[in-house]
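Next up: a single chain in structure tokens, the form predicted on its own.
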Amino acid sequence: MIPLFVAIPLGMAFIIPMVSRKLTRAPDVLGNATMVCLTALALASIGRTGIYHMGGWETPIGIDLRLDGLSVLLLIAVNVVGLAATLFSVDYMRLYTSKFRYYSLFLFMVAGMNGVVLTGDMFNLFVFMEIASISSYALVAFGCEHEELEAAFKYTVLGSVASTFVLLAIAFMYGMTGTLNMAHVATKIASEGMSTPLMFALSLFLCGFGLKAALVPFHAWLPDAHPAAPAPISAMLSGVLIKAIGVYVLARLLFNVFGITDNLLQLLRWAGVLSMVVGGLLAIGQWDIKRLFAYSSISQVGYIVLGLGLGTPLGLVGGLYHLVNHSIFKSLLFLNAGAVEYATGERDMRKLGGLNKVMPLTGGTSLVGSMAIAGIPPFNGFWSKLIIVLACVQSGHYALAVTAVVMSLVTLSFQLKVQRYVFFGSVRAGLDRLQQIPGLMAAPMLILAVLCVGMAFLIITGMDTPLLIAPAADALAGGFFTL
């Protein structure tokens, strides 16, 4: 089952092209249908773990792919987005040409994204990794005008920046413990201790996801690319992509490689303090939808790097909890905003409003993923943010505590304008006559729009807790690696 993962979406990326040129209609259905298909794999390994040793070499000679909780909650999430993201494509992809390519780059993301979730292996990790960075920059241009081609270029020099001292730090890592297996340098970490070098991998590791989650003052690229890319990209980008190969390699590398510290924990702690703060303030002053969205997605993973760096069982998971949440109503935004941008053909604020009126759907859904991000009840935002704080009060860090409160109030000041000037107030001249968006864009927004509230009444039921969230921050709190 674990290689399936990786193996189904990079076979379609390959078969889509082969025969689409006939079928006009194959890039939608074989798209969906491995999506579909992954969802349902990720589902079904819940409570699952295992290792999957890559042509029957064991550890720590061969390369394994490993389950365990964190990675079962990542596939979720990486799997149940590209699914909302596939559907809203059948109709949205109709603006661009050359669906096939779209959705070929679309899997290899896919695949790159479960590679880097599943592998055991350092290498392989940055392979994976590459696969879903390369695939995403020339997604980011698929439109192929000034704005596309700009954001990619930056993306794609600083992604770029990022993956040479990912691999750098991996030919420390092997030059130093003579494996590039991940249990394996644990237990070397773990025995004989860290070393010089050993550290200088670490700092270009933290630097390298780093840049690839967006972390301040690593996020130059990210609030041009999300804006720039097709809005089913963007809901990609900022809901699992920035958290896959970013958050949690730098989770999985600090709890279960590295060894974590009091001094790496605090390090987290001001990344996401940081990040939280300068995101959330930049988000204030933007006008285009697409680019507020992007600028509070760097806040919003501060909350889950802060969470991860206080270090204790409930930190850990109110941050994992977050990165969940995080990842289904962030994706709704943005498809909402795409929903407006396809219906309108505007993402200026200022030109638009009382879209309520003649899109209530794209409203009422773009009023949910508001609520949920800026943390109001009873949406799951609320009770992530809410684990947090409490997390970072039982541990003695009153001021983050605080920090935390005012920039949710800071996130609802941004997402009330949002509210105001594009859906509620009087229909502006011109858009009083625009036809309802087709329902395969409706129905990943009204699922996702579900989901923030399903996650909210799992969690106050504790249905999720032993199923999702507890074994994840169990894999991060277990430490090391094993053979």
Given for the second form:
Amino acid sequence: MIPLFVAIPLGMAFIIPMVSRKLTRAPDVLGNATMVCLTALALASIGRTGIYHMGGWETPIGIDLRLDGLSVLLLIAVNVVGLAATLFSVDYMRLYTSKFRYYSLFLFMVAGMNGVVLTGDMFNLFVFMEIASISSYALVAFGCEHEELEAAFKYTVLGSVASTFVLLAIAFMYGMTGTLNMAHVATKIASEGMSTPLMFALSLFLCGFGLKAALVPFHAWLPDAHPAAPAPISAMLSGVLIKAIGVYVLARLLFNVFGITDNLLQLLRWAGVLSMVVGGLLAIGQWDIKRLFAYSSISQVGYIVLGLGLGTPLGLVGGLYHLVNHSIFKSLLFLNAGAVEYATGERDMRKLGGLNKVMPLTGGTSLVGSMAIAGIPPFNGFWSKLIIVLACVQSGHYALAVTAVVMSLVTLSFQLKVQRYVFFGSVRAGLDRLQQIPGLMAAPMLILAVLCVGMAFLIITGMDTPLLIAPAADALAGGFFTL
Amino acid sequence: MNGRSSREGMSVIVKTVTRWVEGFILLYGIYIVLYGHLTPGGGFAGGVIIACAFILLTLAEGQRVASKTLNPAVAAELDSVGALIFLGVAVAGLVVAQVFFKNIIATPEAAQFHLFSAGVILPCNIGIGIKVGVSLFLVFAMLSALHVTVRQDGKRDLVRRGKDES
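In place of the form predicted on its own, the structure of the form predicted together with the partner chain is requested.
Once more the chain from above appears, this time first in line as the rest of the complex follows.
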């Protein structure tokens, strides 16, 4: 079952351009059907673990796929957000041409992300990361206007630099350990300790995946790339891509392959706090809705990395829980921005206003998303931030706890700015007669808004921790991979 | 050889030499693909040589002749076909032997070091060869079909050659 997560989207990505010349509805139908299948598969894999040997070759010779708690968590995030994005795309992507190319690239990106979170082989990980990255470069440029091309070029150059770092690091790793299999590398490092070239490889990995995760100081590409993409793609990029090929791989390598040390934890905490503060402060001054959300993504990834960097069981749970929550509410907010853009053709907040009266559903779901990301109870963002703050206090990092709370207030301030300028207030002239948002665009927003409340409900009743979050945290806390 | 006397493309010397060698280049590419499991090379290397044959044709004869030989729309279909062959081999392993990418074609002892040996590697190489050959040709065709115009406000636009060139 495990290879299907890669095989299905990869196959469909090639079938869609072949059949869509004759059947114009085929890309929509096939794209959505694929994501429904993948979501069902992801939900069915809850609670399962296992190692799959590709081609029946044993571990040192062949490539293996590893399914554990952390992979399951990421698979669910990727495929649920992906399903919401494809549903949204059916109507939204009418604004663009060549829908089949869009779905094809989209499914490549999903295949790449699923591959990254499943693989147990370093070079295989690099290949899947490149599949996901390169299709995302193309998707950012999808509009082919000046702004999109510029953003995509910047993203491509910086992304390629990151990929080169990762490739070089893999070369060093292979040279020092003689294997590319993560579990083999981990056993080698556990028994023989780190050497200087391995430390160098680790620092290259930190820079490379730090850039993919858009941690400050590697964040410069994100505020250009994420707003320029079509809205469902912004939702995928901010919602899951930076986590699947950035934060996830970083956590996997540090905790399970290289072995976590106090110094590395401190580095993670610093990177987390820096991203949290810089991203949050830069978001305040933005007037483009999607650009504001993009800066806020940097800030929220900071929270996740801070939680992971505490290294305590509670910190890991908080970080991973926030990872899932952020993928839900950030994709919701980007879809809201997409709906606003679809109806009004405008992303500048100064030219919008009073949309609550014209687009009540978009306004309502966006309020849920804003309150969730700002950490207002009873939404999911409140609980994950609470766990992170409690974990900071528990491990004696009071300054970090205070910073996290203050940045949460900053997040609230710029989210209120969005609400105030876009959705509340009086309706601006010319905005009172907008076309209605089609049902297929409203449905994913509604689903994600319900999930914002649902995830909170699940954590309060203690239902999703044993199912999702705890196995993922255990996978990280378990230390070195074993064969 | 109709349409090859057009004034498009390069000089008559280049066109004549191209006509002589392009078949051999293509054949060599196919050889590299098919014998990938026995000699150096394989799907990717052979695919690059196949693409080079078509790129040489484009350079020497111009785009019109080249697109008659290998229509970009057909090439785009072949691009998907190549990838699906490769994926099909992998899924066939899943269907037949319940393991993704399992080698399902047994090689008898006597067939070793012959063309039909090495199990699924040959069909994989053919898939990769088709995919790489047409993809590289398409990349070249796309790059040569677009050019940059600078608008009056200083912004740059990509324009399809021959369409809005005035």
